[in-house]
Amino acid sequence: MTKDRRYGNFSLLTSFGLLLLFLCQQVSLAAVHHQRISGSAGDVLEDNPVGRLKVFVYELPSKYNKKWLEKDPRCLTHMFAAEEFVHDFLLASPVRTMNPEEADWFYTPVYTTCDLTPNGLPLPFKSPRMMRSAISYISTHWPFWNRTEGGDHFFVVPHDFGACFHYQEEKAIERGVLPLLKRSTLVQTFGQNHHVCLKEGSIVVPPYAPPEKMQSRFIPPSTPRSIFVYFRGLFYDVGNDPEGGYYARGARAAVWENFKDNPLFDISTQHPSTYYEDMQRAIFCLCPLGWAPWSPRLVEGVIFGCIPVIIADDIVLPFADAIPWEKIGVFVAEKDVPNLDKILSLISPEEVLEKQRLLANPAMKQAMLFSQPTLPGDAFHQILNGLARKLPHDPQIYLKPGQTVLNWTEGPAGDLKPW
């Protein structure tokens, strides 16, 4: 079991940073009355997007889909599942229409993350062609892909590094975003400025977390937040980065190097039973980049209304136009992670409630998952809000009679192959 890092056990505190902490221990998510979140960011988390847009699902046949599934059912448990359950929402969504000529998006139904390993990680170097089989199918089959080269088309990439179709940064930036898709709208998990992964226009959404786990691990918001820093994860990745220099941009070896030792830190390699139960007894959870900026760690603080510390130089947070990260995080830069007890000592007790007050907010929570029955306001509707606020497309996507602008013989060799 965890241990908690009591206040009052540690003489070493300042005074003002034992205020700080007892304050925040004493405030219960129960005595927090939530508000609306302005602004912005916020004032759209709760719009509606069912008649603001209509959808047309391609009929694929399930070697693309639904096939993978069948192979492996761990596709729905992962973090990558978003492509999984996007496909299965828009299938029974109002947005939906069966008449593409009155579609203002296109949807393909591609399940690039569905091929996995012993261990449960997708392996990424069967997509690409996978993917390039899938738009040959729709551009032959359907003339809508024809009229845009994909200009008013959407897929959901969930990947480390999105449509580049790599876990390794470096090799992801090598291969760049698959060039069959540099026209259309990618929703993925990876979000991070002045990348070439993160195409212009891109929706960043979060990564799945199973909403039904975390639900049911609620304890009393009565119980005290007597841990102040919490993190569970690894520090270093021995068997991909055994020099310990490339990993997490040695983030993570800094956080647990200058405070392993540190008694405000409960920070370990070790995943208890209690895992949700301790972020609910947390003020603040560590969300450093791993191998990829974005971590589950995003959702899992939001639901328990842990402050997410983040910690990824550029990141593009999901919903960044809905959710406002700035008022219900603390944004550290990598570089300044040896510093981070002082920084988060400094915050003010004020500052540290409104971000809980934030938290606190049902809608906050609700937009972070993919909801088994979905839910107004959920991630699966915050996608939708951000195609519908793209619209309308601008005329310049259509093309001329006979006019092309992708290049299919375009990128490495290997994708070229037939899937």
Given for the second form:
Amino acid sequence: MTKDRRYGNFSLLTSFGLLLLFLCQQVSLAAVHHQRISGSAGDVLEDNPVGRLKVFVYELPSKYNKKWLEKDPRCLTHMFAAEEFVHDFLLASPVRTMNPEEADWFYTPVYTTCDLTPNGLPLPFKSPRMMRSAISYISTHWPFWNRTEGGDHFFVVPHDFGACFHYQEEKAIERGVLPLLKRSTLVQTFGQNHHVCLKEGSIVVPPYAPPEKMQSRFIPPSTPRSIFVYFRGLFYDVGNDPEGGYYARGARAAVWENFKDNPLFDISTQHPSTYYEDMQRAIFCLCPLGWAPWSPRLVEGVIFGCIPVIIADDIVLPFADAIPWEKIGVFVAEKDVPNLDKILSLISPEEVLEKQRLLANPAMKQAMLFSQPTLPGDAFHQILNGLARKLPHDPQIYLKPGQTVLNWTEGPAGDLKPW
Amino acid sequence: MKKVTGSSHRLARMRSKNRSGFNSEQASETSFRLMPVSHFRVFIQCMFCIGTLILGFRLTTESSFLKASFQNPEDPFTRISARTDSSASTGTESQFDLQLRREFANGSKGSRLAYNGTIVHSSGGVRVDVGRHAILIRPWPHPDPFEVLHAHHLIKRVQLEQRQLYGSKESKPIIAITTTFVRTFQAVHLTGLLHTLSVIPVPVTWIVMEAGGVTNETAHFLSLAHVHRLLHLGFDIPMPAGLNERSKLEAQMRVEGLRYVQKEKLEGVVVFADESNIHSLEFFTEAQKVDWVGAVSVGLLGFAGFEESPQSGIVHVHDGRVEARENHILFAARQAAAAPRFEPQVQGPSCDSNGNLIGWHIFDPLPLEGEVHKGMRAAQNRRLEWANFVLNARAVWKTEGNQPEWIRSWDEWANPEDGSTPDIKAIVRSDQWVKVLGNCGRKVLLWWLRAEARADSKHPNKWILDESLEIIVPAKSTPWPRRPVRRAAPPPPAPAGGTGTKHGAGSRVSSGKVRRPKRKQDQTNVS
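With the form predicted alone in hand, show me what the form predicted in complex with the partner chain looks like.
So here's everything in the complex, that chain up top.
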């Protein structure tokens, strides 16, 4: 009798245990909403920079910053608006210090991308002179520039080719990075490997995209994603390069020529009013290069959960040391563009779902936005994280008194004129 | 003939065409910098400029053809390095010059690569290649069916995942009851409906009641539907032409459909999917939320007088008592101020702030020419459409339904003793038990397209014309009443009248009632 009971208890226990195991497995197999992002340097996306660094903001005369905004308020809404918003953020941030002696980093608020044409495009012709003038101002009014010749200073240069200050790639390469900024850290949107205009140690940030505008256009996530590939934009820059071949190194024209009659590719130059909504109904969003390799489409794709297909050789994506872009996006070489449909349709469904889960992570979306008001983990904090990761400074940047490294007369003659 | 100027000017001008702030200083600077580069290059430029002047714009094509012919023949792609269209006229020379420059730059790059010192001003490092690239096009740039198939599998998998994550957890089967009959616009309406029902993710039982018996035309349409179960039932009485009689017959047909549900004891959610309705897929997910009886808002498209808000505004019907029209002054002021615009009319439940049903919005069209508006009585006669209601299939079961006592039994409401038309609203004893769906009626989930051809208009079988038509006579009026009392602007070209009335020479509808038009003289047989 007891033997039977013991046997009964034992079998009961084992069956209960098996049931528990089964349930646990079920729970883990259930559809996961989103996945944590662990970047190449660990889970640095969610780091908090407050307390890890101190930034001193120089007080420049308003002709370097505020005057430009008064002249043209469009600077706050175009894709180069990062320089204005970083300035605003730092003025109110807890990492700001009023005591420059204890500062790790020094920020110079000069809006070099705010000289706009009537069409809204920024002219970079005066920017080198403006930057030079700003640097000479801070070097004469504060001793900190001369201490390191800019080694612990950082500048925000969100223009097409960063601190090369030109919109044409050839001219930009010829000019190179402004010689006075050689030792400073540059926060820029441009990033391309083996390129003159990407200085060693620069922090690549996403272009500015208006957060409220995008966040007000969400559609319910249960809306089925029925568009396979989505793209809206120019294929041929008819004004500057009518035959094609220069614009986007021919990649955008190749996309159009190969896939204009493909029903899976919803591509066009017509910009619809439902652009944001359409992106949320698409699985893949093309992010090809234009005149410069970066574009706001990457930000839009990440916000709306559309897997970015990046067609730009050697591009360096924003916050590449914190965000594992290979796991999130699809990279296609420019020479493989004619096979784009094959490449995309042969991606396994598990991989696509994995990427969508990573994109659904709110930390990911937050990191791409310059949120107003600032939120933890947004692009501002990622910039500060990047700066914090570069600390402590290499003691070699500190120059001996009287030692100078930079040549102030270097560069094209036109840059040397005072501004 | 274009003036030949320095290539650097062209280069700069090419890019800065759209930028009006171009600084001439910069241009002269750059040209100044390039002068000491090479005289040989300038010479070559001059030679080619002269050559272009003589040969015209084909020089670029010729030279690139020559270049291509010396390239690797195993290249699988056609390299388009020049496009000869007229828009290239301004750019030809500079493009060629740029090509030259690129080759020059390549050459200099090659020598620079060997130089190991600190390059202060490098022309691009290892892999930057600014210049003209070829536009790669594969030999047959059209979609490949296997890839399309793969892509569709991918899309399906992604959508399945979306449904699992975000979709509603309930998946009750849908029972759609539709009434139809063979007529000109049947193809228009039925095709849309069948495709909608085919993509609903839950199993769909489609009960199609056809007036006038089962016909081959309808069966042909229904064969295209992908539903779980399709029932094509015939109703022997043919559909009358008048609107009122039509709605009465439709009600009877729907009751027949419900009788089928009752007989077979089908489970799920009963939806009255009229063929002239446009459903959004959200409607079917909302319908899953119903307990016993639910009400949704239906938008109306194409009612008479849609170019301005109907005079009646919104009429609330509270349990039989009709309240006075609201906002009379406001309405008049609005009318005086606003230009005529399309305001969609919505018929359905209305809630108070707590979400409880307090009344119904009923469509009350503008009074027609010559008709004295009957005021409250007209509104009272209006009924809600069957499409406004969604039922739990168990509500119509006779036995084993376990219906709550506030649902009338089948015999009570479906077969009224006085012979009047059964009304779906009569299935509940009082309004308070009706569940309002779609964000308390504020979200319009389906639209009723009131567009219909004439009752006796002809159409070719399966919409295929075997031989050309000999005599074509335009029809003149539609079953829907056409002209309202007031019109602020001429009516926009819209399907309000149906295709049959495009050439209508203003036939007047004299009395308010819909009457059969006098057409003896127009009767022409179009075979």
